[in-house]
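Next comes just one chain, in structure tokens: the form predicted on its own.
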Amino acid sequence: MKKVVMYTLSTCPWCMRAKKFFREHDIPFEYTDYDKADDETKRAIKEDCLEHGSEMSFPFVKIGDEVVVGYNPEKYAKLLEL
């Protein structure tokens, strides 16, 4: 299984939507909210978003080497081959 990792906020919806899509499909992920990160987290997500050429859009979430920014259910089942 590749691993998930997301970027995400506290409040925002389409985050707890991405979240949920994983719970749902019982697929482990690892997050951090950035509204509730220390600065120095802060930098470290706001790097990796530059990099892989995203502005600081959420949810921000890393499946494998891919990169899907937004809110994408049939992005991720397709990365996930489900």
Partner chain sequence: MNTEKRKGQLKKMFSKVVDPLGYKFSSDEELVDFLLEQEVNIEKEKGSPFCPCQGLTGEREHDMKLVCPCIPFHREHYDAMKRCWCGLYVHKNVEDPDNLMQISLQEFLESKNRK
Given for the second form:
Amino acid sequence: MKKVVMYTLSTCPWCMRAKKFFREHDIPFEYTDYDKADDETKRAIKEDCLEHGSEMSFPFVKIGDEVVVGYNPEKYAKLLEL
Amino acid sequence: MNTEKRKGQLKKMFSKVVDPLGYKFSSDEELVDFLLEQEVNIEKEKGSPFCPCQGLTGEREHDMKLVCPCIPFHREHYDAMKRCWCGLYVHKNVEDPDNLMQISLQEFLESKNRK
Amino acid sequence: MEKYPFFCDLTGVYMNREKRWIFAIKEDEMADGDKKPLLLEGEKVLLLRKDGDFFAISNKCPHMECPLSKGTLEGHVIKCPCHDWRFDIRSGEFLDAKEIKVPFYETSIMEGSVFVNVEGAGK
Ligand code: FES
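Given the form predicted on its own above, what does the protein look like in the form predicted together with its partner chain?
Zooming out: every chain and molecule, the one shown earlier first.
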């Protein structure tokens, strides 16, 4: 199973929907709320986002080596071969 | 100030801003209410109603472009999605906001360059 | 700017068809680059002097109504103090989306006095 790691915001409904998607499909995932993170974590997340051409738009979802920016259940399912 | 009242004020002010840009509030009332509530809380904490779905960096030039409505600073990208990133606003002719997808900036730029 | 667009009625308000010219300030009370917030007929107006010309716009930012008088003027561009939206004082246009405008008013100078047409907002 590919590992799922997410950067999210505690204020963002699409981040909540993404979490719900993985929960409903019984996919374990890790997430960090960027807005609640300490400065060092924030910096690391920012770098990661910018590297992937995302202007800090959330949710930022890593599935294995692939990145999906935004709430996109079809893409999540495809990458996880659901 | 009480949250409900401030939500109403923001809604009124922002309707006037987005109208000439060809946008309106989404018809998904639950989503709109949730997002406005986040904005009011963010405003209380940070001084401005920043977008609840995009990250602040602490650099003024970056962050000020994320104060709601941030459409003017992301016009082409949002026009391509017919919605703003968080979905608070949609193009005026959108009846069913559920069909509108978030398209990442990178994807948008790639598809633009292909044209 | 029109030169003598009005006639005087007995109330001190200068009239000309749909225009309503209200006395704003003496010309020599403002230096180049100055900003002056005024209350004209109940309207919050910001008067600016730039390169010898006078410009009048609403003092309320179209974004969230912050007072533009507290912003910074560079060339003909005023930047709102709250979230840095920038407007051209010659047209009222928001530089990042021209469809959004801060209402602006005509100005006119007569015998050392500056008048603002308060009927003309946004036109
Ligand atoms: S109130 Fe002027 S830029 Fe926001």
